[in-house]
Every structure is written in structure tokens, then in C-alpha cells.
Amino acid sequence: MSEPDRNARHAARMARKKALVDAAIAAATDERGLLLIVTGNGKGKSTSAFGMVARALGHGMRVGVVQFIKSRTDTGEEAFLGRQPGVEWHVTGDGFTWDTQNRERDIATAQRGWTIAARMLADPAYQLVVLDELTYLLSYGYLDGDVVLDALAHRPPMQHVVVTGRAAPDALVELADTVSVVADEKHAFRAGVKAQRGVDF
């Protein structure tokens, strides 16, 4: 095939592929807040709802942010997101279950969590809120799986959530607008490499 042809018959497809996302893009006439999960085992997932948190402040958004499990807080998203005019962020987690080793006191902390979750998705004030980890404290049974899908279910119609974490229950699934999962091909840490900063944290 010539070159010319070639560049025909790209451009006669890209034609048709245009009209068909047109159409989609006319479609979709809805607009309210949206609950999104990305889960999976793969990196990013945390660092995907932090994206949005960048995106959200760009358009002038009031953002909350709740970090279950997690306990450090010398992150490099906290350290420049959480400092930004329009972000309440909180590190509301012990440490991985394998270094707390206290269930009950894993509890209590994923509870005192929640209280601070379940105040941001009662207000519209917060236009984006991200539960990071809270995948976990569902699959663990730290907290009452209805009341947070209610909770979720029933927030301030604009309000967009985003929910990360690895094995996102079906009925978290089924609840969510859209669900990215995050695939484990390779990871430096299995070959040895110990978390990065800037990279992991």
C-alpha cells in the first residue's frame, strides 16, 4: 500500500472513530458526584486519588482527604498537598496491621477514622473526599459495611469520592460510578529495592 493510501485510509478511520466518541461525548448529558474505587494489588492506587486532589484544587475545589492503615506522615503528597489552601487532611491510621498486631485497638482506630470521614460526606462544603485504605477496614470487618455504603449512598449529590485500597468489596463495586483496578506485573521492592522517596512516599 502507498503511503498516500495509507494516510487516506488513517484518516477515513480516525473520521469514523471521531463521530462515534461525538456522539458519546453528546450522550452523556448527566452531572452529579461520582464515587470512584481504584483497588487492585498494583502501585498507585493512592497515588491516583492524590492526582485528583491536585485536579480538584486546580479548578478551585474544597478537598478532605482520611488515610486509614497508613501512619506516617512524612509523605511527599502530605507534605505538599496538605499544606494547600482549600485541604483538610488527616493520617488517622496505627501502621499496617502487621506492625500493629492489636486488633482491637486496630478497631477503635479505624472507627475514630470514620468519624471524620462520615463528617465530610455529611457536608457539601467538601467537593472531593478521598478514603485512602478504607478497602481494608471493610474487607477486615473494622467497620460496619452498610453504614458506610450508606454513607457513601446518601452524600451531597455533587460531592465526588474516591475510595482506594486492594480487594474493593462487591458491594462497594456495585456502588461505585466507575472502578479502575491497579495490576501487579513487577515490583522493585521484590527485587530488593527499598521504598523510594518521591516514588513510594
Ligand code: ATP
The other form holds:
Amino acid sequence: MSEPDRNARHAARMARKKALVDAAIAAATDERGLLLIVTGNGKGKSTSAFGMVARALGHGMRVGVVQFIKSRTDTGEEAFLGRQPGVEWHVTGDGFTWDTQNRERDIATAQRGWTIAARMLADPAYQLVVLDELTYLLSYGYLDGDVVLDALAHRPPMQHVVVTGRAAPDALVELADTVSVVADEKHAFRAGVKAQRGVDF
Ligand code: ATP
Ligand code: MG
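The block above covers the form predicted alone; next, return the form predicted together with adenosine-5'-triphosphate.
And the full complex, kicking off with our chain again.
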């Protein structure tokens, strides 16, 4: 095929594609608060949620963040995003459960975090709420799943919520509007690379 023919074919294919995309965009007219889940075993769940925090702040929105499990105290996201005007940032976890090794204390910590989250989920002033690593507290049974689902389902209609963590429970996935599963194809840690500043924390 000659170069001009190839260009003409490409232009026709792109025009057909554009018509389809434009029609899909025109058909999407709803506007409401969304529940997003970022789950899976790959790297990129929390950083995806914090990317949305940056987006929302860029639009002047008010954001609430609750980190339910925190393995370190020196993260770049908290240092930077946590001090931006418009953000309320809470870290409630003491570490991963295999660090603390104290179930009673973990449950009390989970409840403390949930009290803050529940307040945000009842307040329309928070336009985006991030519940980072919430899934673990559900899979370990540290929080009552029905209570959490009920609060999410009855939150203010325009409020967006992002939940992160591995193994999101089915009922949560069911309730969500957008669910992304990050796959673990490769991770540098398994090649012996320690957590890198600016990438892993
Ligand atoms: P990130 O915060 O980088 O987006 P994440 O939220 O997807 O990661 P978590 O399970 O919360 O992943 O783990 C947080 C830390 O563990 C990060 O430092 C991350 O790089 C690292 N990590 C994430 N996934 C893996 C993996 N599959 N193997 C090893 N380390 C991982
Ligand atoms: Mg995470």
C-alpha cells in the first residue's frame, strides 16, 4: 500500500473511532459521587488514590484522608499532600498486623480510624474521602462490614470515596462504581531492592 493510501485509511479509521467515542461521551450524562475501589496485589493502589487527592485539590475541593494501616511515618504523600490547605489527613494504623501482633489493640485502632471516617462520610463538606488500606480491616473482621457498607451507601450523594487495599470483599466491589485491580506482574522488592524514596514511600 502506498504512503498516501495508508494515511487515508488511518484517517478514516480514526474518524470512525472518534464518532464512537463522541457518542459514548454524549450518552454519559449522569453526575454523582462515585465509590472507587483500587485493589489487587500489584503496586499502585495508594498512589492512585493520592493522585486523585492531588486532582481534587487542584480543583479547590475539600478532601479527607484516613490511613488505616501505616507501616512508616516518613511518607512523601503525607509530608506534601497532608499539609496542603483543604486536606484533613489522619493516620490511625500502628503498622501492619504482623508488626503489632496485638489483635485487641489493632481492633481498637481500627475503630478509632472508623470513627473519623464515619464522620467524614456523613458530611457533604468532604467532596473526596480516601480510606487507604480499609480492605484489610474488613477481611480481618476488625470492623463490622455491614456498618461500613451502610455508611458508604448512605454518604452524601455528591461525595466521592476511594477505598484501597488488597482483596476487596465482594460486597464492597458490588457497591462500587469503579473497581480497578492492580496486577502484580513484577516488583523490584523481589529482586532484592529496598523500598525507594519517592517511589515506595
Ligand atoms: P503504593 O503505595 O506504592 O501505591 P500499594 O498501595 O499498591 O503501593 P500496599 O500493599 O499498600 O501497595 O503496599 C505499600 C508498600 O509496599 C509500597 O512501598 C509498595 O511499593 C510496596 N508494595 C506494593 N505491592 C508490592 C508487591 N507486590 N511486592 C512488594 N512490595 C509491594
Ligand atoms: Mg497501599
